[in-house]
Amino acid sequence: MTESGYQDREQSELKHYAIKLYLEAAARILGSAWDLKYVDCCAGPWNSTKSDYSDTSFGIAFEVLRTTREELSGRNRAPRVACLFIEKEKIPFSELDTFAKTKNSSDVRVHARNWDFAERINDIVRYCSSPRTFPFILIDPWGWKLAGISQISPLLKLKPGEVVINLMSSFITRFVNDSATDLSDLLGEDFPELRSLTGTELEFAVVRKYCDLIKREGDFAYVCALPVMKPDSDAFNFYLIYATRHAKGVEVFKSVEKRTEERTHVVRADVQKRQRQERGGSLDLFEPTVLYRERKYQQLATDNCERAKRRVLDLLQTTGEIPFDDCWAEALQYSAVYQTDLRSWIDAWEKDGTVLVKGRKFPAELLKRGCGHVLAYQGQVASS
């Protein structure tokens, strides 16, 4: 069932599911040789509903990584980590003052301020930029404007760092072809030509030219969008747009994706079933999941199965010879898609003598990142 607390936002639950498994992971995983900071840039509280704001972006994050360094202390290993909340309305910013000085301590160090982040960016670097600290940065604004390339630039450039940011792909297609509207903040200058598309490849080109963006200005080498659905409709609502310099960030985040999107199925699947009660008045016979209805997230997995085996294909007859690693970082960039799909191509492409994988140490090993292995074209793609 929904969490409590989060119904009729059961997208929030989503968020906060991925956000707390990620830095679950990347916290246990940096914070044995890093210091380590968090900054939320909008952090609210918004629409929260329990005491300890556990339903809260700053509030989980401040859990996981007290327990964290708790974790880590363990293994004689005790990271410094803080943490930096910011709110520009008053009256939110007052409860997110009050839950920072209640959790402040030795132990991790809380702060909360009362600020424009777009115009405090600058001290927002400075807190980051401490010896030996890794630090990570949630943008999660309301619209779009505030996730502008400019506005959040430096950022983006912070090394060593990750970033992840709601962007809002929703409510961006809806004003793509509003003549008002300037998105090259968000998109590019040549963002109308996304006004000859619609419908899923308008919504594709949309967070992938953000993506694109994003991975230039802060000079990441991988860029991953986890898609967030409507709770109540066949339609995403966002996507948390995640930024790493490392292989091993997509390693992490594509199984926090690969979670997420069984959770979303079963938050889904209870909404459905409670939208039928309030219709009909009576009870299901079936568990949710069993009458659960979904297409959208199947077309997209599809499609982008499609877009990132063409993608492969294109390296690989550019370059002739590829490494794994290649083939695994760009089509794991791709949401929904993931290692077993990429492996699936090949295993094809081996079978009918287009692709032959040099490096493994036996027939049937079994292909992996860091391994050695190569990928080398050998002729044509028969058509499917």
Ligand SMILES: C[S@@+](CC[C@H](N)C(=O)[O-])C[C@H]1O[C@@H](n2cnc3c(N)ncnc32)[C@H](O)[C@@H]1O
Contents of the next structure:
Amino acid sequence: MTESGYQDREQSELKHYAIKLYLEAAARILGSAWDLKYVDCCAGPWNSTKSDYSDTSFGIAFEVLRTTREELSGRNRAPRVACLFIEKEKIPFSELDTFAKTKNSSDVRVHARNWDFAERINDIVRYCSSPRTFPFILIDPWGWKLAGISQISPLLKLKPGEVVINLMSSFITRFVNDSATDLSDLLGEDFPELRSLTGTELEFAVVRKYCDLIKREGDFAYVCALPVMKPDSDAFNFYLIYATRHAKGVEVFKSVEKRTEERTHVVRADVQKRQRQERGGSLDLFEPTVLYRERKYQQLATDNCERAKRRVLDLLQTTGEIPFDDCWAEALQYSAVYQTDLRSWIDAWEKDGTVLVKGRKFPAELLKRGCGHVLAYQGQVASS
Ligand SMILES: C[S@@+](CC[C@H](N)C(=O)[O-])C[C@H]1O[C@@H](n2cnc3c(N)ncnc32)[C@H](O)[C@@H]1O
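Switching from the form predicted on its own: structure of the form predicted together with the named molecule?
Shown next: the complete complex, the earlier chain at its head.
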């Protein structure tokens, strides 16, 4: 077993890395104004190897919330913080319950419930609905059935609130062509249309469709999808779907996505090194990251940059003039697309005369959200 305790489940390591980064930033920002509640709907523990549960989603969330509260109270703003950890199975629940009882204190209230979360949605909504409280919801089931929109709808509608859902894209794409499987609650009534697609196009469409439905159901302004790769093959395992009503949330989550991408390559490079050694290879002369091989992430980044660029250009052509903030929101909701990509397209469009940028306070001012920059399309505007 590796020191991290994640050997052969490195995808969980990446998931936990992303959840930790997100929650650290979100709790710090939102905890200055709100009391915080955190609900892990499928808490486990599952395959944990650490006695302090530092390799589980609930152990990580508890620790982040506890330290954030401590930091905030040092600045005279101590929010009330509470966690609800839900687990359906008896054996993991008894471990979870012991953890909750040990950690429960007046600083951070911790409760565990032996529930099937899908049958207790009203209880969860009631738990989250205290005044001046911002709830974070994590839905991380096995498979994909519990991620169905109608099942989780009341959780999506919590206002204020943010939701992170594990979408098992690798399973779902396999079931799209199975006529016995009804994916309408996950991908909409028209999901059979996806059957004409294959490979990366199908995967992109599945994730996009789910994000659109989450956005509509929860009246979210933004939904992002953070891809998590399989540790030992060049493929994505699942996406962490993040729904928010605030642009600042997108900024935070995109930075989490970038750092998780970087971490992905380090973690997978180590897995590849281990595999070389297990196959009887001699010790590597180079660092694992030098010998690391990966195509899938690069392809996603290239494809999504192309898709997002086309989408922003479409918006420009149909509107004629559009705030930079709207282009930013549109582009950054594509996985593996970042502000630097958007700026580089606009830069090229400015140079070739496709676009005129208005609202810069000085000529070299970088385009930035919230600064009043506007893009004016200089070509033929499409008639709507
Ligand atoms: C993928 S594991 C969760 C791992 C955990 N979130 C983590 O990252 O450390 C899924 C867990 O959800 C539990 N589970 C599955 N269906 C559930 C349901 N309907 N309600 C509550 N828990 C459920 C399973 O027993 C299992 O422990």
